[in-house]
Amino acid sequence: MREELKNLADIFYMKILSPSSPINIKWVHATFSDLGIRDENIEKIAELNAPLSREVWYYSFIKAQEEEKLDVYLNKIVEHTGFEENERLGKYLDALGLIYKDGEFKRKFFKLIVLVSGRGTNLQAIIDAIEEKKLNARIVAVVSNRKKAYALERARKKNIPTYYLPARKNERREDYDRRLDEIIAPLEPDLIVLAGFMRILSPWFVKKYRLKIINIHPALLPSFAGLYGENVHRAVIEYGCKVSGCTVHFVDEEVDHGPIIIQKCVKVKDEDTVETLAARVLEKEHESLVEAIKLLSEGKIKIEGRRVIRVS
């Protein structure tokens, strides 16, 4: 990323070199004041009044960059120089998270839309990751076939939109699916999470957007599979499993089925109950739905048959 961070800086440096530019460190330490961007050695430079060079350039960037705000340096910018698209410099803005679209530049975050039934426990840990910083993502919606599940209620004091869609009476899976797509399709997501959805989605729905839908599921699939809930843990137990955990896969066309992403153990206990298990199982959960996204936000797998291959 700082190769493309740095070409990019480049491509303006030679746009800030016109006799006629007003950009200069003055200008950089104003505006990054402007941006509420707080740095000692801008603050330095700028009351040295010295030239603005290249390397001071290229770690103006790299701050506003960190400081989550390149977009809207870049924006300031090209107020003063203008900007004309091309070929390289859009590999280098996709390469840092960013698009240029309607006469500005943009982050470029990776839309989620997710799908839940119950408590939400699993939607709450992808908004503490992406409040962390450890998601570059954005959850566009969330969408519920319960009007009481309290996950809506948890995505609600986070401004994020939420949909409730119950089942309508004698309804076919594919129809309910088709009015789910009403909602989904004009937010055009990059993944649909289901965290906990209590429905099984049809294959009209699965085969529209093939690799863009994981689940996560209590157990080590293929073991338990179509299980749910309590029932997962329980029966883990009476079979008498030493360990357990979660499955986070890609959904196809049959229940608990799709290619693995991650898998996480837990050990089982003598002294387990379905409560107990549950709750360490929970964890893990939390750890692998927020990692599987990680990864495929970052284009960081291939499918290989039904093997999910991670690369760097």
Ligand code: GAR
Contents of the next structure:
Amino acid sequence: MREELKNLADIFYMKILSPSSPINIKWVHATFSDLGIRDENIEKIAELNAPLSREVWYYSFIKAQEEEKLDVYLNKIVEHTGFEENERLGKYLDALGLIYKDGEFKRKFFKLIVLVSGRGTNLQAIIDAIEEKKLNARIVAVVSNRKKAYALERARKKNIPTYYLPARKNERREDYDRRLDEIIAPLEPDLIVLAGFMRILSPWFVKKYRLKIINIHPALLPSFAGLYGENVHRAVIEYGCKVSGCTVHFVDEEVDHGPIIIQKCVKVKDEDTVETLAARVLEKEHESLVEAIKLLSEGKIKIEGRRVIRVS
Ligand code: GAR
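For comparison with the form predicted alone, kindly provide the form predicted in complex with the ligand.
Full complex below, order starting with the chain above.
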């Protein structure tokens, strides 16, 4: 990434070398202040009014990138220097997580849509991972089929757009999914995450978003498929299983069936109740879901038949 950053900085450095360029160290300092970037080194150099060397210019790019404001910094620079798209630049931008669209530099995000029905602790795990920068993604919508789902509240608190989409009486699955897609399609998600979404998706929808929908299931598939929430843990305990866990998998036309991305185990203790087992599995769910999204967002998996294989 450093190499791409340096190359990008170089291209613009060439452009600011002309004597008529208004870009100098004072300009960098003022622009950083505008963008809310504080940097002692830039402040010191600006005070000295030293010439804007290539190294300092490159340093300003590193700083802007670290602060995740390289896109806005570039937009300010091109106001003075202009910008012509070319393939070489496109490659650098891509590596730096940027795109040039509609006459502007923008940050590229892995766009997630999360479908929920309940309390939304899995949604919260994703929100937290994004805030903690463990995931380079953005949740562009949270959709619930239940009005009272606390997950909606969690999303609203973070200013994530929310949609409540109840099913109509006797509505066919596909008809519901087509209405759902009126919300989803314009947002062009990279991934749709079912995080406690208590509806089965129609083959039409699954086909449209093949390998772009994942689900979290609170058991080790293929055991205990087709069950929801508490019922899963009750069935595990009643069956006398000694281990349980969770599965993150791609969604295909069969319920709880698509290729498995991640599984994590927990022991089932003799004294476990539905609640204690559920709580232990839930912790693993949160970790697994974030890990799976990370793998997908970084393109670190390939699929061979039913097998999801990691690539570095
Ligand atoms: C989770 O335990 C999830 O695995 C389960 O619903 C819960 C939702 O919790 N999903 C299923 O059972 C789907 N078969 P949350 O709303 O706190 O994320």
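In this text the structure is predicted, and so the values were computed from the model without any measurement. Positions refer to the first chain, counted from 1. In this text, the rigid core denotes the largest set of C-alpha atoms whose superposition between the two forms falls within 1.5 Å.
Colleague: Does residue 303 count as moved between the two forms, where moved means a C-alpha shift of 2 angstroms or more after fitting the rigid core?
Modeller: No; that C-alpha moves by less than 2 Å between the two forms.
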